[in-house]
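First comes one chain, alone, set out as structure tokens in the form predicted alone.
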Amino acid sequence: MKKILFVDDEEGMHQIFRMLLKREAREGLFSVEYFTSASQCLAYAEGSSSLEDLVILTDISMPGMDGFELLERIREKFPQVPVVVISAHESDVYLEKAKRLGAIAYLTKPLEIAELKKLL
């Protein structure tokens, strides 16, 4: 069963997520666990015991740790985990720059269900 990471400072955002996916977790397709910091987000992939099925989702502007720093510390701790950057900035700056980190898609906010369903 894959794991969804979900990083994203407001809180929000995480019911927003729960509501789109109720159906598929339900199903018992993954589960996900919400951060509202990357590095807690890190702390807990650190420790982990299992990353072949983890799934990274995160937003780019957080207090502290950025989304993009975040990437940087996964693709140079755990290179095979995909990360997938959620964000409300619609700037080719910000995607090439999550490209050129190793993000596996660049989603805008607000969320396309069908596009994320697609990508998970």
Second form
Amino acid sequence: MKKILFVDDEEGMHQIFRMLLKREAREGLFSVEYFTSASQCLAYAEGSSSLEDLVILTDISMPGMDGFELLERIREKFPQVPVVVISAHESDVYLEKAKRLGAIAYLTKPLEIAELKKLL
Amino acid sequence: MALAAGYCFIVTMQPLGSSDLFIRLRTAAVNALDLTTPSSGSSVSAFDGSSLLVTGVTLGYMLVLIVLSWIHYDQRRAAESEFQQHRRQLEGLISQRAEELQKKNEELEKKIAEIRTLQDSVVAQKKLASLGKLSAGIAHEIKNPLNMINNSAKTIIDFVNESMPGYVERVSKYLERQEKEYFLEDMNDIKVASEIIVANGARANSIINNMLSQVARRGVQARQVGLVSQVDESLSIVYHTMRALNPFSLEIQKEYDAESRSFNVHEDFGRVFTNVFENAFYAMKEKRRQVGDPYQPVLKIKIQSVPDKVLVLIGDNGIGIPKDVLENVMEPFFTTKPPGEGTGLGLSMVHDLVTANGGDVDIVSEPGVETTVRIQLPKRPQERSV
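Could the form predicted together with the partner chain be given as well, to go with the form predicted alone?
After this comes the whole thing, all chains and molecules, with the earlier chain placed first.
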């Protein structure tokens, strides 16, 4: 079963993400771990026994380590873990940067259920 | 014929010895000399006048030539010296002119640079002003749909809290165990979702109110209050709020000159100073977080009256502002603070209020060392539209 690591400094987004994918979660397609900072997520990944089913979904603008830095670190340490970047900005600059750093997708808020489902 | 001291010179116009007269004259002269000076030896010299005449004329001519050429030379010298003098004068005049031109050139270059700087700041101010106007316009536009969202979300919350529990209880009696669990979860999520809407709607609303408050207050006849008391009041509010949240010791240096105490400002300036103080405290709090105990935060406030203006200088020794950030700090929505800590409207509001009162605000900062916000206010109040 896939395990999604969802990173956003706003806890309201955790609830929204949970509600959006509630039905899929009930079907037992995946489980989700929520983090309010990139460093928490990184620590979790480092402590995981198996990286195989991990998928990271991260916000970009966060205090301390931001989403891009998390993406870089994950690509460096655990290149097999796919990373999806989420942002409120529909920016080509962000999109380009996310691609360049190796993100598998760039999603903008508000999140669409269809897009999330397609990804999973 | 000359006769003197026993010598006699006889000059004739004819060749010597060719005339009886000459012989007689010579004899007479010899005799006469013998009579006048018998003791001494006398001599009589006779010259041929014609050769003497030629010599004389030649000498005379030469003399005339010498005199003439001397006169000419003298005149030339005078002319030359006059010419030299003129030349020197002219050269002096030219170099003076060149110097003047050089000076004028430098002045012009300085003026051009000044105009360019002024132009840049005018462009920047216009940009800020139009951004301010634009964001106020957008805020108005957003406020209406946002109000509808907030009102509807409140209705949902009321329904969820008051009527729904009863319905849920009655309906869930008819559901299977698993179905009932999902149903309760879904009903609870309606509550969670509407709470998120209400909380974030209120957040968006406060951002918009913040933006609109400066526009709304303009035009209303505002009270004038003492500048010094306004600065102190704002400082006190920010100081106590900050102290309550992050207790740390702080040195405050105040330097208010006597003349500035009689200066009044628009009561809205409280918001200007509160904002500047909040930024200063934030910078010092961050520096303290980075450096730790050896760091001694110092806040310097100086109010100074100069001709036509009153200056308010607020300086802190906090983290400072990098150059690229400094260029943008007064733009609406520009913030470096994490979400929830800043809307990016504070310094934009400071800029708008100060310039609307005919003043000016600028910030100088050395990252890691200090930052000073300089607010200049005209002594004669003048309203300017933003």
